[in-house]
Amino acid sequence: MPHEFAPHTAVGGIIAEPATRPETVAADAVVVFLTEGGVGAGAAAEVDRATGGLLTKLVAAGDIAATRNECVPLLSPPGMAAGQLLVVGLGKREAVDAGVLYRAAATAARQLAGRARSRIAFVADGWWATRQVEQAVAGAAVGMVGQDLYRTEKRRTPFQATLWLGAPPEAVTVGATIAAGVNLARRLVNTSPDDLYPQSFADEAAAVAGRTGMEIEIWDEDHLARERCQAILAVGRGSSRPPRLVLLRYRGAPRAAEDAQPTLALVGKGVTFDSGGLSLKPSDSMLTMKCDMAGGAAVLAAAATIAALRLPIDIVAAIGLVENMTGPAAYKLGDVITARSGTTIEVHNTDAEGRIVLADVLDVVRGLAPRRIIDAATLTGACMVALGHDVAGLFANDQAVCDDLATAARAMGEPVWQLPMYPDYDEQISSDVADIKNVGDGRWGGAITAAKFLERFVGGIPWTHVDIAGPAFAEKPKPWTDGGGTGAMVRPFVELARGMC
């Protein structure tokens, strides 16, 4: 598969063919999306009209519904030069938006790529609005990528070329280079993590940046010591691969001083393995702990496609990786850690550690003063207690700023819920013997009191907290994707800062 991001090397080869008319392409299958209600107008009706009105036919007796995500296969179509049709169902019209085309788009491609085929043509409707058509694109390329790096007969081969009729070519570039930046976020969260830790991980950054013109700073244990980012530094001590940082600035608004204020910061939890620490998980648990990276992967991605869409902003992304680990030199629980911000914490729980690597993390984008941060973690099961594994938690200490990312997530169809954000929350986290201490009182609002542990290191700047704990990583299969990495956040990340342009 070509690395994310590479120049000439869109996933699927993806290609707008607008003039193109559907029963014309010679290709493996010709995909055509439809709505509840009969064939209506538009993409659908010139299918139609070319097969001898097979789609009424079928809608007629029942053998299409056209509910969402849907999927009758036709095999050689009257009229039709190629050798499939495949009807993917919408649902209601009124209800269609660009979440429901990516997972339609998606559902439709992982169903094809379960063999080898050269060319696939999907057929975008003149109904579509142009992010609708950008993330049907997305996910197209996202659904035909499947989890099985490692495996040697793949469950999901990507095709070879993947035609967009009757799609703009910007929609269908903006579309391509989202897909990038999800399917990266994927391969991440997917990778072994004897292959995927805070040394190489870094690397990949670096070769990220290198593709899109980010630049790049890696700090190391020495760099990390003489930034007295202790916290960082006290999670990985149980681990024979030390931690890293990695600081990411893309400076595309016009004009940009090289002391800009960035607009956005984005900042991301990269645990490459969790394995509780002294406070040990149990296998059950700890089977999935290659995942606890998936903030810092959706950042990573988010910026990089940022970068790649040349968009009009000045960001940054700052990433701490790390291993929990259980080695000799682990920290332990009584332990009191000064962070880089001068606020002393007390470990009650080694396996609450992401909110105490963030703790320095923030501290660094704090110092650069950005105009808001939005941070992305697995940070808690109690989020999943609470929201289940397919909506992610929002804490915020700006309403707006929470609204804007709320209404960017629920825009890709990725949905999400703001849990509060009390004052008497934070007595929960007081120590007697530090400032605070990493984990709240008993099993209760756990979600929220790391959230609260968050808020003391962003220094008032307008922030976002985004708890991805369950929509990360799919334990099981689902129509639009395989089980595995997700790439969740990376596209509400993407709308938040066109948004912002």
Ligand code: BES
The other form holds:
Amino acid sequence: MPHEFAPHTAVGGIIAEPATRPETVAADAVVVFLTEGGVGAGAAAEVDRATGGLLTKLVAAGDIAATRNECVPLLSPPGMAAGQLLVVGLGKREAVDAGVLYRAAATAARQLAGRARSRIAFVADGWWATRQVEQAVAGAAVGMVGQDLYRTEKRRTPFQATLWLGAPPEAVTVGATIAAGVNLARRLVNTSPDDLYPQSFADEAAAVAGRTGMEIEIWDEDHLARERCQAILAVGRGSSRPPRLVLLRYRGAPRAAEDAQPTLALVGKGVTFDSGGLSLKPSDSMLTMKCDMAGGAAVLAAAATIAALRLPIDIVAAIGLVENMTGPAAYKLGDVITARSGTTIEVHNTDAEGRIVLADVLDVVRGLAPRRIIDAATLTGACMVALGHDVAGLFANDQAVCDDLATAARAMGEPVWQLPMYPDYDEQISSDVADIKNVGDGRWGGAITAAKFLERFVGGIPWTHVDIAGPAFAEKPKPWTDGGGTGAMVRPFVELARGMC
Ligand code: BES
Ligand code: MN
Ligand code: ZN
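Follow the form predicted alone with the form predicted together with the named molecule, if you could.
First the chain shown before, then all remaining chains and molecules of the complex.
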């Protein structure tokens, strides 16, 4: 089992070699990046010179187009010590950004990790900004890790050593730390739901907190009851595995701000398996429902990364952990739950469980008076109907918070799109017998009515909800990543926190 953020593996054999030259490096392969339209003047030109103009010839012959994520392996390249030169396309130079580099490096690493290799050298180009180097480093470290947790014969073998030539050491450390976060979130999502349930997720969180210097509280059933978290408890009642709430704190702000409110609160949906409860899902829709804790995983991973980077910011992260099952005590349709805030919720569908869990988690966090709240949740299939598999939905009560997050996400190459929160939608969640009901009228606008439900529990604190039902889990592989958990929103959350420092 990998140990993300463990001191000795924190940078996972990822080493900066700012002064080593690509033609002399002893490595199984050297990865060089190339933009469309010729070798130009940077690292690719250097490799071109060392190989007697090989790249120029291949570009002229049309054998290398350098479109995004194109990988052309050249075996036994002349003039080079390495056994292979892998030329990776970046597309048009003016469109290269941190997100493009993340994916290109990940694509190269994923391909090379298809068999065991000990040393791979990547060449960072001199014109890349620091953020771009960081994201390239992160991408390479994410791409080499596959979906192999339970496979006897692994399809990907992480490199023993990854060398980054021409890269500033600080950027390499930051990139490797970010990758540890993304890979942590991916591993948690990919873990079998029989192995990852509320208590075992909490144990993972405790281990990560210990390694990164976060404080952690784990609320068990008794503690949840004392805290009046009846919404979390209700959803958890159908399972033999009791619910938990994980509360993480990292205090990095300069201590002049003694006891200041946390600047940022991250909240995650941690439904370790969503059967739908008594509103049982059809079998086909249930298969991937181990991914329903991806918001919680993203929040844990982002908090851990922020702490590991020692960012000067105070944050809190809260994760509501339940298994939504159909056991004899399961919550029922028509049940009325009094959430921690006092708001009463009429249950119309036990498969709309995420919002019920988050009602209490948001209320706990609201009580800590953070300056802003961001939650991540695989909340609705409706969000995927609206935006597809790859785009996360944003919903906000505060445009500035939403814009900051959208900017951070786009800078990382993770697409997001905001959906409206018109007051008229509120009518759809009004209940005949309680303050609100847990679904809208019919399925139209289902991602928005879910967000409207959450809004009731943030007490007016500036807040953005991210529905990651689509991007959290890839049913099929992409050139830059194996299928399964993607680590969606980990990099945007870290980027957002960096922007707030
Ligand atoms: N966890 C699901 C949403 C989901 C669907 C996530 C597909 C990832 C992929 C959520 O708990 C759910 O079941 N939502 C229902 C809500 C409905 C009953 C109002 C849905 O989207 O169908
Ligand atoms: Mn559900
Ligand atoms: Zn769910």
